[in-house]
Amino acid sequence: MFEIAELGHTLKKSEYNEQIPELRTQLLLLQQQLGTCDFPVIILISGVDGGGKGQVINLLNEWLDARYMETFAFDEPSDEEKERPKYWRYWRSLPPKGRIGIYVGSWYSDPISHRVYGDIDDSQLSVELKHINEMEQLLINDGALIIKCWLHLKKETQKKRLKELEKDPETSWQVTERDKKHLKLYDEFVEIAENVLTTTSTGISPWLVVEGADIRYSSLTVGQHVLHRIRQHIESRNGKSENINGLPFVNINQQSLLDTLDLSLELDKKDYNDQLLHYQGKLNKLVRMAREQKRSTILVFEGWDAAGKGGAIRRTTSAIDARSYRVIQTAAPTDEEAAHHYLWRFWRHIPRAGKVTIYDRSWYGRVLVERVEGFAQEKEWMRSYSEIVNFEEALIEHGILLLKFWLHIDKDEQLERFKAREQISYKKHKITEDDYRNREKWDDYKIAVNEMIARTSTRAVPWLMIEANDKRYARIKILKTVCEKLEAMLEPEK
């Protein structure tokens, strides 16, 4: 889920200087309005070491009226705090209605740190996160607005940042032995943090993940997010907005993961035919091995209309014994399906041991078409992210290999494929008025896809991004990936 914050986001000084005056003005005006409101604002600033948490908090203090806000930094509990329940020190610092409290080192710090250092195990961490969710829900039920921001850095960037700080005599004091120790534990920290954010990012209190390498970019993004959240909350409390529960997981100004894909990648026909035979033969063998070892596989195909999902699925299934797989075409739910939880119809088709189920579109329709077209209320699709992550965790905990592919093409390529289909008699049926109507919402779908990937791509079940402007390249990449993942899962033949 941190992929969105590892793309190298930066902001030019001129752009920053142009936007900051208006942001500061709007924040101050909104803060004045907040003073008459019946709820407090709690801002949590967390993230990796060197991610710029302190700088962002300093700027928020500079931009906002300090008379109506307070910043709290929590470290090791004092003797007085140790003599009381762990949440006592947080409760006593909560801001009153109409005020803002900014927290660095919040109720998330200790559970993450204790898990990284092995002081608690996964089950104990789960209990801690349950308590956190309960406390936040209690505050939200009373009207509080909780804004949670995570400042992230890639490992290489964090290492470079700490070296730069340590090299400068004026900033060397900022780098402690603890920071150096944490750098060695980076991979463990990020894995645990991903679990924490996924578990505690709820529909009404989501985490914003921001790249922290460039302070201009990170501070502006956090400032805009704070402005948006407070304004939205005031409107919802006044009954002026239906947009109560949902807000973007990532700032709309952040570069889309889709934009990083190289759609010029292609494969000539000869290479394609050679590799197709190779990987189909390999896949056939691996699927037979999986059947013998009773290991199930689920393949999820999502992507733009005309991105080539059907063609990729056919090249996959043609390598597998028809008795070993099922392809589930997901369309609008039937009356029976609509009468159940939206995941019900997907649970029904989970494969038996050793079998393969392929979903041509899937449960992600809840956060894509149902979101964009308004078939699901915002509070429904917002909570679906965590529901989907939990659903997928249940599958992999059972030993199922779950692979999910997003086939990406650009808008021009899609139009060319639409027009080509209209010229082929046996493909005309694939093009409908809805396909062209959906193109008009391309930007809305792009935002939804980017958010979907950011919130549901985990280390255990990452999204596999397929550059699909060239169908041959896409098909081979998919077949190769399936073979590699199956090989890694299966026990070697004796």
Given for the second form:
Number of protein chains: 2
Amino acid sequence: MFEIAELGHTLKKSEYNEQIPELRTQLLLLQQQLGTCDFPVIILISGVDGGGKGQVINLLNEWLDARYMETFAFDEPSDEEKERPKYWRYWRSLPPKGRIGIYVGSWYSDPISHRVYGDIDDSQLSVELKHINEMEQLLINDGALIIKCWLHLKKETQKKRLKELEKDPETSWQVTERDKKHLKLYDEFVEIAENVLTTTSTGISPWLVVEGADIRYSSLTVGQHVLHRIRQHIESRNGKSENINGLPFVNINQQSLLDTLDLSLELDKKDYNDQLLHYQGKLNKLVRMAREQKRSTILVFEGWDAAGKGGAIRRTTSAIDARSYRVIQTAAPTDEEAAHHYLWRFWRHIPRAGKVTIYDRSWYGRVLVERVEGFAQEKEWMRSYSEIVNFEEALIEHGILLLKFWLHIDKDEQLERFKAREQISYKKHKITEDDYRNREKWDDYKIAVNEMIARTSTRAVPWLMIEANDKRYARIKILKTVCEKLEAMLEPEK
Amino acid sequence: MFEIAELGHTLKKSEYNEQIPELRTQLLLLQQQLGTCDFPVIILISGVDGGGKGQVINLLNEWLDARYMETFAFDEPSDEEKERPKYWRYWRSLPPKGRIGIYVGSWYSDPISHRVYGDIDDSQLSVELKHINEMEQLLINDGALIIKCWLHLKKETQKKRLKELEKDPETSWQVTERDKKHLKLYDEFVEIAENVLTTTSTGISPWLVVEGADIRYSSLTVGQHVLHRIRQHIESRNGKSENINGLPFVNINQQSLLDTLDLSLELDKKDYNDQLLHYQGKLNKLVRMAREQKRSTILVFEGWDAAGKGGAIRRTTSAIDARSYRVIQTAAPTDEEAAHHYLWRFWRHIPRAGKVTIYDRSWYGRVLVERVEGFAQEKEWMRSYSEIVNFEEALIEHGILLLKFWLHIDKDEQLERFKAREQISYKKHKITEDDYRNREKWDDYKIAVNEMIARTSTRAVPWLMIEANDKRYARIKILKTVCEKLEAMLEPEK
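Can you give me the structure for the form predicted in complex with a further copy of the same chain, which would complement the form predicted alone we have just seen?
Up next: the whole complex, starting with the chain shown before.
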């Protein structure tokens, strides 16, 4: 889920200076309005060391009217605090209705660091997260708005950042032995943080993950997010529309994960045919092994219209014994399916031991087409990110191999394919008015895809991005990935 | 929390026969209406062995129209089921919108029995409960109504029930070796069940605990509860009033825990004076020891108006060094308190290490006066039971001794005391119009008190019931209890 915060987002000084006055004015006006509202705002600023938490908080303090807010930095508990239950320090600091409380180091800090240091195990962490969810639920039920921001840095950037701070005698004091120790534990820290963030990113209180490498970018992003969330909360409590066109997940100078893909990648025919033969043979064998070892596989294909999902699926299934797999075409739900929870129709096709289920489009429709077309309300699709993560976790825990592919093409390539299809009699039916209509919403879909990846790409089940402007390249990359992942999971043959 | 289901509730055959036709008619009419609604109903019937789960389900099947419902008994998973993630079996059986699914042995069975048999530890159980809450939350978010009934039996009754079944050749097959083993584990089972029920009794899907000793009583209670919940859900989804005057927690032939108290208990003056001296001396010493050992104490006093809370508190505090305790009078909240979550004003007075805080009325106001007077909406006070249980758990986990007393008097005694107070110049101010108004709502308060005890009396923090028609008896019982509990908690003096 942190990929999106590792793209090197920056903001030019001129752009920043241009936007800040407006943001500050808006924040102050909103804060005045908030003063008359019957709910408190709780802002949590968390993240990796060196992610700029302190800087962001200083700026928020500068931008907001200090008379109606308070900042709390929780470090080691005081004597007073130690003598009470651990949440006492948070309770005593909660802002009253109409006010803002900013927390750096909150109820998240201890569980994460205790887990990183091995003081607690996974199930104890899980208990802590349950307490956190209960606490947040209780506050939210009472009307509170909780805004949670996570400042992320790539490993190399964190290293560099700490070195810079250390070199400068003015700032070297900021770098503690603890920070250096943390750097060594980066990978563990980030893995645990991902677990914590997905578990606690509920529909009602989602995390915003922000790249922390550039303070102008991160502070403006956090500032705009705070503005948007408070405004949205006031409107929703006033009974105004709850659909305010989504959270501004990354809305400034948006660099999209999709844009980082190299769509010029291609494969010539000869190479393609050789590799196709090779990987199909390999896949056939691996699927037979999986069957013997009773390990199930689920492949999920998502992507733009005409990105080549069908073709890629056929190249995959043609390598497998027909008794071993099923392809589930996800179209409009049947009556029976519509009468159940949206996940029900995917649960029912979970493969038996040793079999393969391929979903041609999937549960992600909830946060793509249903979101963009307005078939699901914002509160519905917002909560489905964590529902989906929980669902996939249940599959993984059962030992199922779950791979999800996003087939990416650009807008021009799509148009060409649409036109080409219209020329071929047996492909003509695949192009309808709908396809052109969807195409007009390309940018909305792009925002939805980016947010989907950010919120559901976990270490256990990462999104596998396929550059698909060249069909041959895409098909081989998919086949190869499936083979590699299967091979890694299965016991080697004796 | 099971005390209320150990009172020996029964229902006469004649009463039962009188009520059943009406209930059945109502259920069938409601089921017809449900058919046009866009949500499913999921009824879970769980409980102790011999609690009559099977009988209750058979009756529900008899009463409801079988075409629009289905019953699922989950025992050992099938091969098909074992090959999928563990929730697959529940997903596949979920009823569609407009239908009813009845589950005996649900997602609760395995976690409870695995914990009883020691296959999992407390934190693993906690993880399972997190999954359960996620599952139920997901269904409820989608509109589903979940009705959870727990059939409870006293240990002796369970024993007797199994013996009876075993003796009769017609029913002896029903008693398995597993049942006999379970009987030996009764205490553990009930302790774990209490933990599970309180953790999963959220405001949106509370458990109904029903005494299972008499099938007429239990089936009618469950039937009426089902009727009431479905009706309420339809109305609330149609946007009609959400306040439908509470759940019928135990609404048939209601035997109240309060009524089981022997209010004739009394103490003569001589005895009283002797014991007062004895226990006050003891308490003084114990509080000093607690202070040295840095163990904190919280005493909560609740009870009817004029039940003698103030007098009991004074007899307690007069034994303690004034620097060691604080009495918190809970009246209308201050402005500052009203601007926070209702628990905030109690959190702030949690004692430092070694000190005593006495709450003269407490957070239970939420489910007593605020409920009865309508200051809190039903959804607010319903969810506060679990909020309160979580809150008290956090105190206990920190090592605080928490005792909560309910001072019980009868209605006549109250009137006498009111009148007596009006005669005494320095007590006159204590009686106002409000007191007489509250008195008129005695029966509503009684329902609220019963439900409060049922939902918040846990093994860790049970309600301590004080027979208070005789002030002397009540005061001594309280002092004695505080001494005993303190003594049990503290390290003995060397």
